[in-house]
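Taking the form predicted on its own, here's one chain by itself in structure tokens.
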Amino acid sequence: MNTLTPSEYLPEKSADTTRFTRNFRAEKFDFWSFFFSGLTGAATWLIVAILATILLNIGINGWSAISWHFVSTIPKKDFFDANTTGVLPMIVGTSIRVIVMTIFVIPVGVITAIYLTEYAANTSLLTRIIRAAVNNLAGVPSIVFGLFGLGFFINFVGKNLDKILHNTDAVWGQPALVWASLTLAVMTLPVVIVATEESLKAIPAGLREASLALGATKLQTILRVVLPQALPGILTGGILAVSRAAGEVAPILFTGVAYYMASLPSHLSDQFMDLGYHVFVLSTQSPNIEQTRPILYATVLVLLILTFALNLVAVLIRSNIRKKMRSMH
């Protein structure tokens, strides 16, 4: 019986394999590829480090001043004392204005995106005007939206509404929660339109054609086939709008925010207190900045937590919708 040595078990190397190995070893080191790969990685980690530094700074300095009394108390007019102040009206006002803004902006943004994607011809003059308007709207400074809200919503819509309703006192023709929310809706409208458009374009054309081939109308196809598939992307646009609007101060300066209120807002025509504006007041009008610093950090921390909480709700809804869509398939 013939026996094989261990070396005979190994397959013989072919000429091509030997040539490939030599070429691989002889290949020169690509310095520029390594340099730019390291540069992009370093830039990414720098952004993460800056974000972590900001969050840690706010968390460390603000956590010691946060208490149940701080988040559940309506402050007195002199709210620069850390022992007696509270931010409950600011939390309520910020939450309501963001929620009302979302109710207004998502339907208008989705309808506009549906028209641009499903109905409008890309070569028409009207479509190009609308797209140019959306793009320009995204670049307008936020303070301009505040002046627009003052001139259009309050002085034009609100005062004329008071005349129509025969209000003796100014009910709608003054800064109010609804006008601040509508101003923010106009400001965040391009975000929702662009996100919804990209989501609608990602839906395969075959789904539309199959629905139309089965006898469905174009409207039924959009409502029952296209929109359910694009819903996660639409919610992504809503999340981006909430993230931008939650910390904005300039658009609400002239349209609804109040320096101080002794009660919580109960109607859309009421003014409101806001966390972002409260941070501005604490940082610019405090008689003793060192005494106010813990309140300032704590208010910023509450604003961040509230923004993250609002985004988390939207993310959970989007995740739940995606799970249901996957289970249907």
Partner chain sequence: MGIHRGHKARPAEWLAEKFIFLVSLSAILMVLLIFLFVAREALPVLFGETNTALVQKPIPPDEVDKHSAAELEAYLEITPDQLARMSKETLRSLMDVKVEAQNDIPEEFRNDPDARINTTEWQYLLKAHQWSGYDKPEHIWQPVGQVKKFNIIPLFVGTLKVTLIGLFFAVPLAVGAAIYVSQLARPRTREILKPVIEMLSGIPSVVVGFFALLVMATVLQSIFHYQTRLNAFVAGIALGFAVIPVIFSIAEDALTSVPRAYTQGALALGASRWQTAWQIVLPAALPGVFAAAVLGFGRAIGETMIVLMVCSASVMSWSIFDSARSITTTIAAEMAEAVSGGPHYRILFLLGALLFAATFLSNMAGDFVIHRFKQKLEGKK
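Would you mind giving the form predicted together with the partner chain, to go alongside the form predicted on its own above?
Chain alone follows, minus partners and molecules.
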């Protein structure tokens, strides 16, 4: 141990020997802490304000323009006419393409998540490659998905399907509902995988062990114990995927959306009208933007209600799951 005496090795005592009786008021105002806390706080509230402005602007303007007639009418070719137009085919088109997508993406996404959490060794090369692929898929620009849908689903799968089926006209080898949905399914695959994985990880290991100890096989454990528990998470994943896909326009531009169709889509090989694309069309191709403004706001409001309400639900479920997870640890 040290042979020095304390007064030798300890830092100098301050000249002020009455330290013990000094009070604990701040010596000087810490300007920079105050300033930067304020600055970051301002950044935060600015973001919140931007969000609020967008939502309020659309909410108020949209609400005054929306009507039952508007959401339940199939418009004529000139859908810029504020009095007669409607968005029924767009609502139907967007809904169908999203539903078809869900049918493809949920099983694949959930099974992948099950493999990653229940079977895969966390450190194996393959697992890491799968995870890297999932991450990458999540970062691929949506327009590239559009190109992929065109190059793969339409020009490759569709054209070959037509050849096999001996269709003389292009049936599958052209933009269609099913190709748009499949493209979106590829795009939203990471969303479902990540959400499902998160909820699977939140299930205590003890539960699985209890089931295995009763002699259940791994698959039985997953099907009867793990999956029911993970249902809220899977649901969240589904909702997030739907809300993300419902608002996406770029991936369907070349794979199935139509500028105008006189009737609702009735077949997977039909094209469809779409809310998001309609917003794009109304805001960029209107002959008179002042006249189109009300129906534009109304259309945006419908789209927002469709995507945003779903998103809100998902965010709430998700933050609930996270809170539960945190309290478990």
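If you're wondering where the values come from, they're calculated on a predicted model, not measured in any experiment. Numbering follows the first chain given and starts at 1. Superpose the two forms; the largest set of C-alphas matching within 1.5 Å is the rigid core.
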With both forms fitted on the core, how large is the C-alpha shift of Ala65 between the two forms in Å?
-> 2.5
Inter-form CA displacement between the two forms at Leu316 - rigid core frame, Å | 12.1
